[in-house]
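One chain follows as structure tokens, the form predicted alone.
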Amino acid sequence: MEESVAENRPLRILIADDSDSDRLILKTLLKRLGHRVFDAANGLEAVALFRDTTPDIVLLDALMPRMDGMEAARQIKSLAGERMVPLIFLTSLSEASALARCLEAGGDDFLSKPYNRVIIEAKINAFNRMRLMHQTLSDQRDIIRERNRQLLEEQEVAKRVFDNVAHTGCLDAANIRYHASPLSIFNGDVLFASPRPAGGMLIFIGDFTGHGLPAAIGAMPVAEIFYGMASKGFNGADVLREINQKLKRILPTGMFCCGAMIEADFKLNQLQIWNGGLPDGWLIRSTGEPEILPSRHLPLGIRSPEQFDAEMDTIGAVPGDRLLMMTDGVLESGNAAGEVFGEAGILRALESSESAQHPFDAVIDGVQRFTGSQGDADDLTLCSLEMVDEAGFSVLPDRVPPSALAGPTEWRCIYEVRERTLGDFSPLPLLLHICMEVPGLRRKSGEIYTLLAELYNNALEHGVLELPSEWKHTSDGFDRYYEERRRRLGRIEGHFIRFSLHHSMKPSGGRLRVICEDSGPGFDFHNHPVLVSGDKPRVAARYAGRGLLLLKRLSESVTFHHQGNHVEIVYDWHFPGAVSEREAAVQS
């Protein structure tokens, strides 16, 4: 770059001519033009001088003893490498074949003898401009190459950080399949999956406007919010509200995130779906019948928190049903004719698939057949979730790392949720957080959340709202159940749910006592089949019955008081290696 701004500086010029007189004349002319001149009497000397002096321009006689000008030109060009050194042959040759050999040897031009001062000066200046332009382009190329290397290095570092935050979660679960084809090191498509503390899964698939690094910037806070809240038991609607509020605050105008949240409950056999701006989802029933799940909301990051609607659609499902969600890259996949795959392509792929073929494979095969050798024009992500029997899944594994901090061990707290708050707020994450302050309970977060969730949901839906679980046995009743749930939550003045938590230490570990009271009328627990007969219900399995069985299995004791609206459970945890009272009784 220094040379590009020093066009008028004296040039270093190497001349090689076996004629002493011609060499002296040329040397004198060039010196009078202000240049520094090195001269040689043959090609061999010229090559040696070039190596020592690195001249800017070389003037070579074509015919010289020891080494002619053409061989010297080849060696000088080789020594120059990528540096442009104009090479002008000094010759009286006129045959076309001889001149062509000079050019083939690396010559750039000719200078005829006898020398003309005006022509010499013009050619020197012209080739110097060309040389400086080449040098400038080479410098800019090197700068761009270095900056591109730095950019890729920074993206690699950013991707490692991103991968640590946006880890795969439970994307490797047997009932999840996904395909992602990023256009750059990391892109604007995101796909997260997390098991819920009490079982089931939470999945988020998103597509930020644009792609590449700028689009991926917003993915970092989304990943942190998703995994942080999912592990604490927040439901999908709460996570969506938090993500929308965050993106609304940090994203520039015109940038947003199309996304879908899927909350799968394998115990209740239901899916809850929120779709804001992504292509419609597809639910492929176990019978093979496809069902469209339309997108009903605006993308995340557009509406203010007060305007944002996080209500999720509730859909009944059975084991074997498969959900397909995708980003718009799937629909916008194009072929050589300029056509796009579109929703028609999805339907065509599903309808033409063989009965044993997984819908995920059918769509992927359909896109590949349609696009042929065309590359992906956009980030492309496709995800499939299969509903399975809850027995195939367990609560969160005990993966919370031990803490060196000593938490509270003897404490008691009462937390009451009243009236409209019952419909707007879930106290479960807060209650779980309080319990997790006890070091010995942290490894049992899944069981604790399950106990709290069963108590709260039974108190709310069957206690306060008096919803019969039998309605969920049919598809019509399923819709009626949730419609009635929404309606009754709108008129719950005077109602409450109260939790009383008490933790104490024991020689072998600790004991958490949880009392859940609600303002509902209660139920006839004296004649409930589960409570009367033990672990085997005498009637067909009902949600309420299954919930009670779960409480009995996880806790030391379950006791109902008053009219059945006052439930007390005792949960014991033990130091590693200690034997529980229940195990000790079995062993004796």
Given for the second form:
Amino acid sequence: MEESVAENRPLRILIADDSDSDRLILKTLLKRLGHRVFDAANGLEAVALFRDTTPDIVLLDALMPRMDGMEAARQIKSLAGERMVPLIFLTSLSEASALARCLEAGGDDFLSKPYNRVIIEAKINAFNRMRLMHQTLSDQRDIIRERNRQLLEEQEVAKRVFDNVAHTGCLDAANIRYHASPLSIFNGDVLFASPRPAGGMLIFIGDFTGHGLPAAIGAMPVAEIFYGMASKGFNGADVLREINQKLKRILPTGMFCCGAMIEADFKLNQLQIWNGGLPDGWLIRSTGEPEILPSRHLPLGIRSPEQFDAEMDTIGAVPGDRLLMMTDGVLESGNAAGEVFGEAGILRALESSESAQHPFDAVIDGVQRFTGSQGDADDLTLCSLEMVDEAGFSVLPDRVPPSALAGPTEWRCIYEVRERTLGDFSPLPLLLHICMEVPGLRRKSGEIYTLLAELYNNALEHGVLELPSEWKHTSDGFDRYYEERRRRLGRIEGHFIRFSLHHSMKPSGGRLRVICEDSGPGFDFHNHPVLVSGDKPRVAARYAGRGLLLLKRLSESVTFHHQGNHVEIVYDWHFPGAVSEREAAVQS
Amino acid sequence: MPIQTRRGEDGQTLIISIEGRFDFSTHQAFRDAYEHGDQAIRYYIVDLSGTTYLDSSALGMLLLLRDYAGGDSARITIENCNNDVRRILTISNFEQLFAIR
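Could you drop in the structure for the form predicted in complex with the partner chain? We only have the form predicted alone so far.
Following is the full complex, with the preceding chain placed first.
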């Protein structure tokens, strides 16, 4: 409706003709049609009048003194800029090349003299329709442009919110390299990394189906779950189960998240990997040999919690080994010929790279060479993790306790895990959580977790399951160890592990006593090399030297009771300023 | 039509064939293919012999069909995939949810 109203409204028409009589005739004619007319006697006047009156349509005589119609047309068109102002030449010229020059100068059509009222009216109406259509198009273009600008701005803000949630981790650690486009979150890609309280790292790389807002919204709870659980010491499988359950509940059927969880343990020199729907991962050994880590699971958010399989594959990996994981954007990178990079591209990039080149760079270079663009790898996420020597590697910053006085200080708790629960539940996050209620212990979360984990794992693996630790010293034995661990966990009977935690205050800080008892047969701690003397340890049946040395180094004392299945450690913490003998010894 | 449906000889099987690209553009057509089906249908066959490409939104659509057909009790067979299509189904481990032949 608006257009038809606009179409019928009087137009502002500029006419220019040096013949007074012709000009009067035309002016009278147009006025009678209901339009408002501005008239000029030459080109110069016409340009000035155009500037002042901004008419809708211009009618120009081709031949005029002072400035001819051609030059006036050029100037008027340039003044009009993006606005469409139909410009019609009034001419008695009939020579083809002269008429062509009029159009080249910016004219849209001609009207030949003498004037014909019907033709003039028809042409003015036709050009007015064109003008209105152009106006509508440019208005719509402006709206779209504005909306798009708003959308990008909103995405920028949303991204900053997301960054505050997602990038609290350790993606900037020296042994992690990654490429994720600045707004990749709106492509549905996520990448998180977190240090684990016990040392090592947890990394999650994911790819939601779909793009834009729905994908980004799904990413938020995943980030919260990942960082929340990882910092409390939950392992990769626990985090996966939680993410899957959450996504299953909140995502509509048909939307899901392909992803991979990587749990790196630099102490045990092992990687645990779960790949559900992402392209093959690559483990490049320090020798250059590649190993493929295929997707063995359904993506997250499809299976119900009971059916979900969170079991991770365990692989031995030594310092210098590098793991590459990617989203399918890497494989789907296309070139001008419409081909995709694909798995063949990855293989080519890795094989052709020089030995000194990092596989991460090799793949990024490969994609860029293939697509023929520099730094345009926009829709893809690629991440590499390098195994490192645990000694001298720290990603967890010491946090300052808010106050040493608040929180529980005098307490005792006993927690016993029994029977089958030993096989499918880890009490460590819970125990750590209890200890972290004490502000003085909170900044020591890494040490506390390590103490609890060493005690628990020794009690479980060597006490309850009676697995010999020396198996882990060869790679065959390593596999056998975990195979056997899985098997024995499945048929636990008549066993328990009991933790007794006791915290009390001392003048200079606090003391945590942890007693870990298990139902295993124990071991001959009287003759254990580490316990008998401070010498370099040899392999022992129950406590491999390293674990026990670690307990001794971190705590004030380690004591064995009964037949060796009852361990007590004492851990002291101090108010800021007060330094313990142990800490002084470590620092010097 | 990129998506065609026909009834199997047993009268209880709905066969859905997809020609060309199976991606978000076929979303509505794919839903229409099974949502107006009658009560007699107990088995579904998704025939991908003419499918050249399948993306993650197609995987989502297959999950929607599975939900519609009874979730865990759905009886759906995916047939005649070319290598590329088969590869995508394998990466996503969809053989755990569908019979793939």
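Residue numbers count along the first chain shown, from 1. All values reported here derive from a predicted model rather than from experimental measurement. Basically, rigid core = biggest C-alpha set you can superpose within 1.5 Å across the two forms.
Core-superposed comparison between these two forms: CA of K552 displaced by less than 2 Å.
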